[in-house]
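Single chain ahead, written as C-alpha cells, the form predicted alone.
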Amino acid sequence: MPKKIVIIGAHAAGCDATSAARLTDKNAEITMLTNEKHVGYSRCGLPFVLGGHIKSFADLIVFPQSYFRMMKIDLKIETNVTNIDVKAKTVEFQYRDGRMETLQYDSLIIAAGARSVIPPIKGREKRGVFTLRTIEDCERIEQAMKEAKSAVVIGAGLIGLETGVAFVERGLKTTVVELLPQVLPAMLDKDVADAVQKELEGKGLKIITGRSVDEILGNEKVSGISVGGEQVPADIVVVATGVRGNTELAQKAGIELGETRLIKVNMRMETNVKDVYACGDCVETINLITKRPTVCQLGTTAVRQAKVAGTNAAGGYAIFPGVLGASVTKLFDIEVGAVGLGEASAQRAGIETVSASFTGKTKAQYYPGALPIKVKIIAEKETEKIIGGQMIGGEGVAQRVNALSFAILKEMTVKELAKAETCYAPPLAETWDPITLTAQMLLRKLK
C-alpha cells in the first residue's frame, strides 16, 4: 500500500515539504490542500512587483501547475480545511461549492502559514485600507495606485518599508508610521536603524516613529490618517503590522502550541502527535544562540523546515537544528542585513554584550564606484564569541551577512574573525574587509 501524505498549505513551506516527501518516497500518494487560488509563489517578491522592479505577479510563481502534475501531486486549490482528527487520521475539508470531503492520511504536514493582523484602529474597515500578504492583496493595491496620489504604511518592519519604498518609486507621496521608536525594530539595533531611516528619508520617504495611528479618516473611502494629533492625507493605507501564525486547526486537533503560541515541534519537525508534522510561519523554532523558542517567520526558515518535515513524513530521517534569523533587504539602492542577536535581544535573553561599528568601502577607496558599508558586530562579553551582526551599505551586504552567519554558527571568537583572511582586488574589495576591520576594533575594545 502506498503511503498517504496530506499537506495543508501550498506556499514556500508546503511546496518544499512536498518535493522533499516526493524525493524520499517515489510512490507515496501526496495530496495538497490550500484555500488560496494562486499557489507556489514567492510572497517575498510582492512589494518588488508593486515597485515595478518585477514585471508581473505571474513572474513570482516558483511552482507552476505543471510541476505538481509532473511530481504526481494531487493539488486541491480553494479548499478550506475544517477539521483534523488525529485519532482517526483524517482531514476534513470543504470545496468552494460547499461540498465536504474527508481524506485519510498516514502522515500529515501542517504548513498553514500566517495571516496579516490588523490592529483595532478606528476606521480600518474603510475602502482603501489594505494588507499585503497574497497576490490578490497586491492586485487590489495595484488597482488603487492608478488613482492614488498619496499613501500611508502602518508598520516599519521589512514588509512595511519595502511597500513604502515601492509607493515612492511609483510616484506616491508616502508616509510610514511606526509605533516603536525606530524602523525595523525586530531586525536592527537603534543606532543602525537610525542610519537606515536617514537614508530612506533622504530618498523622499517620510517616516514617523514612536507614534500610533489614532484613526483612519474618510467617509466610506480613506482620505488619510490621524497620528499624534496631526492629519496625514492618504488615498491608500497599507497595514503592515505583522502576521499571526495559523494555528487554530492544530489547536482544535489537540496539537500542542509552544510558549510563543505557535505550533511546538521537535528537531524532526514532528508535533506532540505522532505522524503529524508542521513547518513554516505557523511553527516556533529554537534560536541557536539563546537555545530558547523563538518566532522566525522568514522564507528561508520555512523552506529549511519544510525539507526536514517532508523527508520525515515520507519515512526518511532529517533534523532541523534551529535558526540565527539571517535576513536582508534592498530599499531604494540601500542594502540592509542582520544575523544573530542584536544588543536589545541579547539583553532580553540575559546576555551581556560588547559591540563595535565601522564604516568602510565595498571596493578599494580609489576605485570608481566604491560604496560605503557600515558594519556592526556584537559579541558575548565573557567568551568573546560573535553572536550578532548588522549592516547597511550600497552593495555586498547579503554575502557579508552570510559570512557572519557562518562565523556565528561555528562559534568563532572576535580574535579569530579579526585574523581571518579575506580576498582583495581594487574593483571588488578592500585589502581589509570591513568585517575584519570591525572585528579588530571590537578586539581592542575587549582588551
Contents of the next structure:
There are 2 protein chains.
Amino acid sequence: MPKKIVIIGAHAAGCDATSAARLTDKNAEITMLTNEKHVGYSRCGLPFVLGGHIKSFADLIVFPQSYFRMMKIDLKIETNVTNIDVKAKTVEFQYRDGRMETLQYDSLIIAAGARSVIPPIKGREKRGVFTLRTIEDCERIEQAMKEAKSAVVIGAGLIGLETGVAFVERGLKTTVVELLPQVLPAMLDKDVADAVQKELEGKGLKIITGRSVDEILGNEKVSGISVGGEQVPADIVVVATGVRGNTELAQKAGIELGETRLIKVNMRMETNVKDVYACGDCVETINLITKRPTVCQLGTTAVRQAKVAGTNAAGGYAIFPGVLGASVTKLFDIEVGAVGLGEASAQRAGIETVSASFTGKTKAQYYPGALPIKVKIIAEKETEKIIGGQMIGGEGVAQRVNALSFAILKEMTVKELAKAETCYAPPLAETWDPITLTAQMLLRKLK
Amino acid sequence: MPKKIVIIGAHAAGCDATSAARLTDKNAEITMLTNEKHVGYSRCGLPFVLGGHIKSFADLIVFPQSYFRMMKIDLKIETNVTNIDVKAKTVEFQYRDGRMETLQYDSLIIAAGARSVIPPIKGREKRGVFTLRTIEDCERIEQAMKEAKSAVVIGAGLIGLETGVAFVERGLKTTVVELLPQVLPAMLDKDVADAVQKELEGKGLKIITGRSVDEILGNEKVSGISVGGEQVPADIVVVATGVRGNTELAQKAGIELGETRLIKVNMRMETNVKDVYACGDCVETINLITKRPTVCQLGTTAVRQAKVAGTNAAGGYAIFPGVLGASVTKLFDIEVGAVGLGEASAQRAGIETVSASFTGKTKAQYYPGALPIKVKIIAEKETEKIIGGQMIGGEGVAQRVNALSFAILKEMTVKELAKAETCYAPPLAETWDPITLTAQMLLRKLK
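We have the form predicted alone; now please give the form predicted in complex with a further copy of the same chain.
Shown next: the complete complex, the earlier chain at its head.
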C-alpha cells in the first residue's frame, strides 16, 4: 500500500515539503489542499511587482501546474479544510461548490501559513485600505494605484518598507507610519535602523516613527490618516503591521501551540501528535543563539523546515535545528541585511553584548563606484563569540550576511573574525573587508 | 632608549608592518628602506588603470607621503640595501648618489617583495617586451599602447588575464598564451578554468593554452610571437609568467629559506634569526588545509602577515597561522574567485576529495538581471569537511568566497553547509543560495 501524505498549504512551505516527500518516497499518494486559487508563487516578490521591477504577477510562479503533474501530486485548489481528526487520521475539507470530502492520511503536514491582520484602527473598513499578502491583494492595490496620487503604509517592517518604496518608485507621494520608535524593529538595532531611515528619506519616502495611527480618514473611500494629530492625505492605505499564523485548525485538532502561540514542533518538524508535521509561517522555531522558541516567518526558514518536514513525513530522517534569522532586502538601491541577534534582541534574551560599528567601502578605496557599507557586529561578552551582524550599504550585503551566518553557526569568535581571510581585488573588495575591520574594532573593545 | 626598527620594503607588506609597529610602540625609531621611487601604492590596481577603469596611477597610492610623516616614519626611498649583518644587527644601504650608510636595528622586518621574471624565451630583449609589476612598468606599457594595435600576454595567471582584458578594453587585438593546459592554473581546476576561458573568448580575448612561446619575433622592436609554429602579430608583448621572491639579501645574511625557496618564518613571522622578521611576497606560508609550506603571494596575505610581523617586531604578540588562499578577480564583467584547495591541488597534497558543481542564479530566478553563477565545492572524503570552493559568475563572487573561507576556517562539513542558513530577497539572493545547493549536490555524492 502506498503511503498517504496530505499537505495543507501550497506556498513556499507546502510546495517544498511536497517536493521533499516525493523525493523521499516515489510511490506515496500525495495530496495538497489549499484554499487559494494561485499556488506556488513567491510572496516575497509581490512588492517588487508593485514597484515595476518584475513585469507581472505570473512571473512569480515558482511551482507551475506542470510541476505538480510531473511530481504526481493531487493538488486541490480552492478547498477549505474544515477539520483534522488526529485519532482517525483524516482531514475533512470542502470544495468551492460546497461538496465535502474526507481524506485518510498516514502523514499530515500542516503548512497553513499566516494571514495579514489589521489592528482595530478606526476606519479600517473603508475602501482603499489594503493588506499585502496574496496576488489578489496586489491586484487590488495595482487597480487602486491607477487613480492614486498618494499612499500611506502602516508598519515599517520589511513588507511595509518594500511597499512604501514601491509606491515612491511608481510616483506616489508616500508616508510610512510606524508605532515603534524605529524602522525594521524586528530586524535592526535603532542605530542601524536610523541610518536606513535617513537613506530612505533622502530618496523621497516620508517616514513617521514612534506614532500610532489615530484614524483612517475619509467617507466611504479612504482620504488619508490622522497620526499624532497630524493629517496625512492618502488615496491608498496599506496595513503592513504583521501577520498571524494560521493555527486554528491545528489547535482545534488538539495539536499543541508553543509559548509564541504558533504550532510547537520538534527538530523533525513533528507536532506533539504522531505523524502530524508542521512547517512555515504557522510554526515556531528555535533561535540557535538563545535556544528559545522564536517567531521567524521568513521564506528561507519555511523552505528549510519544509524540506525536513517532507522528508520525515515520507519516512526519511532529517532534522531542522533552528534559525539565526538571516534576512535581507533592497530598498531603492540600498541593501539592508541582518543575521543573529541585535543588541536589543540580545538584551531581551538576557545576553550581555559588546558591539562595534564601522563604515567601509565595497571596493578598493580608489576604485570608481566603491560604495559605503556600514557594518555592525554584536558579540556575546563572556565567550567573545559573534552572535549578530547588521549591515546597510550599496552592494554585497546579502553575501556578507551569509558569511556572518556561517561564522555564527560555527561559533566564530571576534578574534577569529578579525583575522579571517577574505579575498581581494580592487573592483570587488578591499584587502581587509569591512566585516573584518569591524571585528578588529570590536576586538579592541573587548580588551 | 627607543627601540630601533628597520623595515626593508615599502609596499603592502612594508607599509602595513610599519603601521602595526607604530601602533604597538609609539616611541620606536622606525626607518623604511626601499629601492623604489613610488611607495605604498596598490600593485593590484595596475591592470585596472591600464584598462581605463581607474584614471591615473596616482590614484593607486594608499599610503601618501603625509602618512609617513604623520606616523613619524623615516622613509628613505631609492635606497639599495647591500648587506644585512645579523650578528652586528645592522643594515647597510646605498643612496642613489652612491653614498653608503649603516643602520643599527633592534628589530628588522624584511618585506622585500618579489620581482617579475622573464623566462629565457628567444627575443625577450626586444623593444616592446614588458613585465607588469610597478608603476614604471605600466607607464612604459601605456606609452607603447599609444601606437599599438595588437598585444600578446604570455601567462594566463591573474595578472596575465587582467592585463589581457585591459588591452581588449582599450581596443587592442589581444592573445594570451599559457604553457599549461588551462587558464588560472594556480587558482582553478580545469573544469572551472575552461568555463572562464570560454567566457573570456566570448568577449574577444583570444586564448591559447597548452603551448609554449617558441620565440618573440621582430627586429629591434617586437612584431609578434611564434607559438607552436603559429605566428601571432603583436606590437606589445607582456610577460606575466610569474614572480620570484626577493630572498637574496636574506640568504646572504644566513637567514634560512624553506622548501619553496622563499624565506621561512614561524607563526610570529620571525625568521630563524632572532629579531629578524619577514612578510609578504618574499616569505613562504603554511597552507591551513595541507599544513605544509606554500607560496601565496597575494595582497591579502601580505597585509595580514605584515600586521603580525610589525606587532611582534615592536614588542607585541601576534600570530599568523597560515592561509587558505582566498582570491578573486573581475575580468570584463565576469567575477572569478577561489578559496582553499581545488581537486588538482588537493591531489598533489595527497588528499582524496569529492566535489560537485552547480550553476544557479544570483537573484530570484524571476527577477530581471539575475545572473548565472557556477559554483564548485571540494570536500575531503573522510571527514566530509569543505576544503575548497571555486566560482565564476556575474556578481557576489567575492563575498561568497569569503563565506566559504569562513566555512573552511571553522571546519564546516558538507552536511552543515547544505543546510546552513542564508538570507533571501528576490532582488539579491535565492532562498537556497547556489553555494548551499552545490553542497546539497555534494552531499548526495558522499552518501
